[in-house]
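Only one chain is given next, in structure tokens, and it is the form predicted on its own.
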Amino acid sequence: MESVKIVLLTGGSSGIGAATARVLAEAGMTVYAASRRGTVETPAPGIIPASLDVNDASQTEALVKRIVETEGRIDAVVCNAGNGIYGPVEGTTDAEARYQFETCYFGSLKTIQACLPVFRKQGFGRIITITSVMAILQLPFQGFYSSAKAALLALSESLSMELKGSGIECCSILPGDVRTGFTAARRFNAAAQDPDSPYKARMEKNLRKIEKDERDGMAPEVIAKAIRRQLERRHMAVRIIPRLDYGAVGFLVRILPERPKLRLLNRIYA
């Protein structure tokens, strides 16, 4: 078995990405961190910052290069990168939808598939997609995220079985409620916004509880030590939900019939 020794994260400048590196960085992996910042939360030895717009292909190209050039290989992908937008989806235009889908999806798209060339030429790589429960629970005002998500969680899935026999593996970690802050970063539409909306006292409602539960959400080193534990094994896991109760909701969502799962989920988020 080949060990993960070189690896590029995206989205690695705070929060569950600046928490990977740390503690990738720490079981000796040398960690690209990548940003729009091109900065990192705590300067470490293993830890390398740079600039990165995942949206820009041509970017991500030139620093998977770099990267082989300086390293002489990449071990694993980490695409963490993403954002958030909140708000019903009457009302949605298409420029804030596609917002949504462009980092967290189309971003890691592109990402994937500027390293899946180096990792066939090694026959060996490692891709991980941060996607999140929501991409099997989907909650009300927040379709878009829940969406983009689930995307990602099937491309993943998707790839892992075409690149059966390479040597490349493909996992998605799904988190639940983290402490990060994408709370505080979360964009609103202007549906959202509209004092006249029709919406407006159950949105009222839904963000209270959504971002308590994130203010009271899991630390980011929990996602972080989720993903090493994935590149260090023999064979990584199609699909991880972090922590025992997020586990056991995962578990719920595939066992209850839709209509009841819905009802439950409107009565709590909305």
Ligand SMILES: NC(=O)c1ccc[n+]([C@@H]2O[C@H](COP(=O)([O-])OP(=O)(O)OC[C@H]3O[C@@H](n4cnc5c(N)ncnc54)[C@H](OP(=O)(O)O)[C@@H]3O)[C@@H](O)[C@H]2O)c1
Second form
Amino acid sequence: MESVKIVLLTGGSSGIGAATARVLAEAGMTVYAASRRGTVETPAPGIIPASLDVNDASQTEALVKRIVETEGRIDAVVCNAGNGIYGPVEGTTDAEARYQFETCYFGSLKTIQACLPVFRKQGFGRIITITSVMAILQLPFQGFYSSAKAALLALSESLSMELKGSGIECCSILPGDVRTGFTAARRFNAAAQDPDSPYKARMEKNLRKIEKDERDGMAPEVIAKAIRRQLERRHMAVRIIPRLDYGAVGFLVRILPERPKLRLLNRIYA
Ligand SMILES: NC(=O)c1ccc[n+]([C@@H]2O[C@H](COP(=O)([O-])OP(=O)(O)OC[C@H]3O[C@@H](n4cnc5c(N)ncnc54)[C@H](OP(=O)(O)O)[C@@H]3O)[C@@H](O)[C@H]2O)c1
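The form predicted on its own done, now the form predicted together with this ligand:
Let's see the whole complex now, leading with the same chain.
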């Protein structure tokens, strides 16, 4: 069985990415931890920081080329770079919606496409996308984040079928709430900041809840270890929801009829 040794990880400068770089390096892998900052939280043997904006395909292609020239191969890519925008669908501009899809969906797509020729040549490759439970559980005022993550999940699962027999496998990891810099980095669109918004009171309630849930969320290492477990398996699972409680939520989402499910979520979140 081939084992994963060389990993390209996007969004390696903080949160889930920084924890993943540490956990994979401790497991003996060499991790190119790429981000716009190009830094890592805790430098360690096996972690190589790299500068990368996933929205610039030429930078991604150059980094993939550099890794192959240096290491001779890339065994796995972890598409983790992401961000969140907040606000109601009504009044969100085209540019704001596209901004959300740019990094979370197209950034991951470009990263995967840059790695695929390398994986195909090797007859081996592992593709992990970090999506979110919000890919399957849509919440109010985060419609664009939910849709970008749902699109990425769908892409991962379509691709996993296309790659059958190639030695290349895809797995999407759907974290629930995680304590990271994500909460502070969240952008509020113009409609979210409108003092006369008809959604003002419900957005305030919603924001208090989601920010508290994120602050009280799991440590990023939980997700990092789930990533490591998948990379160490002979065959990866197609979809993973880390932690039993979030797994149970995922199960409920699948079995509950749509109308009562949305009514319940709306009561809790808005
Ligand atoms: N925290 C949660 O509750 C949660 C839940 C479910 C899913 N997720 C997902 O987990 C992933 C990691 O988020 P996190 O929670 O760890 O948040 P975070 O601490 O804010 O980390 C986001 C990472 O993405 C990088 N990044 C953002 N834009 C980038 C770009 N254009 N090019 C390259 N790197 C970029 C950031 O680095 P630079 O700023 O240096 O570029 C940073 O390293 C995201 O995809 C997020 O959607 C998070």
